[in-house]
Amino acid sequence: MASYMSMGEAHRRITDYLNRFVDVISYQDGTSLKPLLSLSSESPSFLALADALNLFQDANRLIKQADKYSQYAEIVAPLFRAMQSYRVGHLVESYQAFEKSANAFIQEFRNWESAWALEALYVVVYEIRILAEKADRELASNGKTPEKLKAAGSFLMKVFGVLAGKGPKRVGALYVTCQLFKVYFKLGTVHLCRSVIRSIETARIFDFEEFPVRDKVTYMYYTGRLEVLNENFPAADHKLSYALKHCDPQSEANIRMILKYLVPVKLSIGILPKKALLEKYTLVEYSDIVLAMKRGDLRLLRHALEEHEDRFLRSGVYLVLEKLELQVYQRLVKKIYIIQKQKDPSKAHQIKLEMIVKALKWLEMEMDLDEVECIMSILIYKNLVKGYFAHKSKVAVLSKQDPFPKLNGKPINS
């Protein structure tokens, strides 16, 4: 802590930092620049420097003493203030100071012809988002309007503009895009993702394959989630499957995050995951849903949705899972069809609605003939059942060829 540090030691730590900062820029050493810009890591060297700054209290004088320091004063002076405020828990002040430093860093970054500082820029971009989230929590706890994450989003758009050129720096655009996605999802303003996605996917300056794998995986994960929200399941399947395929196999937490959305997407297009997969990645909330789909057990599906409702709502997949009822009805009708076929093959394709009512009653689901008729009509309309409905005799007459078409990875007809 600062109380155990002498003034001379504080002076030495600050000048050491300034010398390192100047040297790494002079040598274009991006790897060594990264830790000099990080606050949220709370590394021992950062904590010691922050304590030194709070003890010394006049770092600006040291910056102005030498030209080699003062040329970066607009970056370093507010960065020091951000460190000081962060160390004593004044997170709003820390964010405001860091944003000033970050803006000055971007100006310098523009002037550097090569992309040597790209990894350091990633640190700045990450820190601005993390600090904004912490500052907003402080504002909310004091009864004020959280506004810093929105400001961070504006800053990240500015950074995206800097990277959206034809030079080597453009490979950094996808990392910034992914940080923007995190901001927009957190703020609940996912519609703002569209303009950035358009830039990435339609602008000729970007070649998606040249971006780092890490960033491509994150991008596909977030755009896949957007497709889930839009109920565009084939696109969601493609994007989330890409993210899963290219995700680091050692990153089990990331794989689980992808599967949390990919599993309901696969279910919606008729593909059931294996029990071992759900157990390995602790996605047991889907176990009963899968079982309900296999059995045609509407009661079990509704119970699973009710039991995990909060979790599914937070993930944004509840409505996707709720729509699985039609597939469960299809499975139930198919089971009745199979039983009838074993008893009397000649009449297997004629299913009395009363049989479905009885099956539902056995599942403790009370429905009358009119409700069941409505459900059968929907199943036929959406091509989950092939056949026609004989209204007078209350019988569903199924096609003798392929009466229960498989989805084969395609969504149910809307």
Contents of the next structure:
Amino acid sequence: MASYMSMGEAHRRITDYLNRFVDVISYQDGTSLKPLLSLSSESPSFLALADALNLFQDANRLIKQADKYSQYAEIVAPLFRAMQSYRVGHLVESYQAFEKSANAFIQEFRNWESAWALEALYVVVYEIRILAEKADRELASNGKTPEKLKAAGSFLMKVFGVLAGKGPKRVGALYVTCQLFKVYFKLGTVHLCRSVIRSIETARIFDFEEFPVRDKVTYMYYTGRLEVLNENFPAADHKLSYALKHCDPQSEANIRMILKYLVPVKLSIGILPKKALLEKYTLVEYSDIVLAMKRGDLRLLRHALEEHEDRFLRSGVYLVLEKLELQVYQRLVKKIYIIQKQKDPSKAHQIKLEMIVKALKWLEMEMDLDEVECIMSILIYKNLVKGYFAHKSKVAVLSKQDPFPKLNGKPINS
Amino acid sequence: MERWQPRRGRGRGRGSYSSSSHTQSNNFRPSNTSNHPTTRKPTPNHISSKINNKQDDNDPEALPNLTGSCPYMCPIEERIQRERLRDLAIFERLNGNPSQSSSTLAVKKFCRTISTKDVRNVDLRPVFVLEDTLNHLLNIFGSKSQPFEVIHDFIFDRTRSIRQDLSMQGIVTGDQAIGIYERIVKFHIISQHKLQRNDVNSNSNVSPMHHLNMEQLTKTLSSLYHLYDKTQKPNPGFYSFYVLLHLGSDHQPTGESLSLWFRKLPFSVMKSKEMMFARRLLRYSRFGNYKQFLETIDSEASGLQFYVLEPYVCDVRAFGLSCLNHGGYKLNPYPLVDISKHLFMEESDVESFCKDCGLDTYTSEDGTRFMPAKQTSFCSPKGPRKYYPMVSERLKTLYDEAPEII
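Switching conditions: you have the form predicted alone, so give me the form predicted in complex with the partner chain.
Below is the whole assembly, all chains and molecules, this chain first.
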């Protein structure tokens, strides 16, 4: 820790910081303000400053010493406390102090006409979320109810309100929105995204195209995920594809995150990814599923779902993947049709239900004729198979033209 | 500068965040340009704005800690007042006297508009009293002393008051509390079944009652899950009810997608027998596999699970009938006996059901009844749902053995 620092040095570090803070604001140097507000980056200068504060113990006196410092007391004093607490691992205290500081910062921010401090505001917003997460972990480990992230959400909504105006600061609203999404997804209170989405998408002051690309990608990623949770596949496809298209191609981790949700969506509308894609982005959990769809192998699909069950449930795509069963059945029947066509093209379109029972048995799935008839009736109803089935003779009669209509990018109608 | 706020949804019992900074922003004024940053001053309403005036049964976080000390099922003051006003339910009357009750008969009413600052400890009942109260109520539930709707109304209100007392005391742990919520869930489920059955028989319109009952069922479940989270002692059967309530795309009682809900559950719950049952039904229902859906109910549903599922069975049967009609061969009409096997219905019920769905049937010369395929007149059954029992020996035994399962 701060064993090697002298009081004099501590004093100097603190006043250096204060001078820098004041200068940066008077020169409206947003870029230089950023590092002054970041705790979680744990930069060497931050750590040294925090040590200095803990050693000196009376930074407030220094702040009050000069008018040029004390005008920012409401921001800096709690910020110092936050730093001190952070350094000794008291994260709940750190969050609380930081929130106070951030509140005061917002007040000042509102007074600054131009958007020079927007990037610095982003840092504050980011820190609020990260510190809140750490604080909640501390609370949970002490057997208490985590509540700081929820408070952070409220705070961010307030920041959003500050940015939602006609001036140049409004381009920051999307960044804050994305931070809110992260908060809500973490808390599981995803329905709260709705109101902020509505604001972004319907308020006249916002023009989506004006926002920075990075924020637009993140926004489309999260709203795309929401569409996946609600199983609106066309919308999910549109949003996640947008995110993919505009994502930084070097950022493999982000691409992987987008694909994690885009692949199930594409599968649901009948589009299969290439094996190479899955391998490149290590999305191996989908490999067997894709294979099952290609082969019409129901057993493999069920097995793949079970093998990665927990992971799929966590990401919220399990139910989507389960429903692929319909397409797997379609593929199975199609395969039987193709085999029959090779043997006797004239009779290919007549499939005995008995054949399907046999095929399923070969896949170690026991099903009786009644059940197969049930399944055929469903496939026909949902337009995955064109034709009819003769109940008396237990035969499915397929249409001679296009008996297995492709989905063509549309989800299966229910 | 245009002052504009994103709208915040504050649904009841939907985790509306009660942080006071929320209401603060409504009070923001554009600050005057000065060098001194204006600090956020807590307004006098800082504390009370945290507490909703309209008491929400499901927002324990917002409430201060009260400890109930009322030893009776009904606080004395309330009982005396209601005796005076002759506001006693029939079950509370001593010897039928509308202005006389007793400490063993009066039960505290649910109060919608109470604000927490008015509540005193003597008005609230501690957990063990609430347990006794619930026992008393469920005895009444099991009796046949009055028409069912009257019984239901009374228990509905008084159990709501029990839940209110629990939440006002911030009781979020303890086996007793869990037991209370679980039994109230069962009450709502059995009531739902009986209300529906009565509705069908008497043609009376009790659908507002259904809707309210369903609303309270989901609220009670939600409180129960909260407790399960805190105590880490989940009872998987009660999670399965939630899944079963969400079968069918138009059945979204809580508006939250199941995928989202599943994310939060411990894996052990997801793999429990009851949840696997519910998940399988969910899979069949999403696939449209009416046959396996009904078969699984036949072989595995518990009595309470069946009550929850019951309204949906009709939809599934209708879908099944529609598929058979749609995909069948015109020259191969369906013997009703075969349909009855698919849909787990008596043959005579199949005939009636076809009619409900706008489909014709006919009888052949030798007396066999058929439904022709490819009829164009199919429609979903409208109006109050007719009840066609599931042909299931196992379910029948369940009911014969234990009709009331509280």
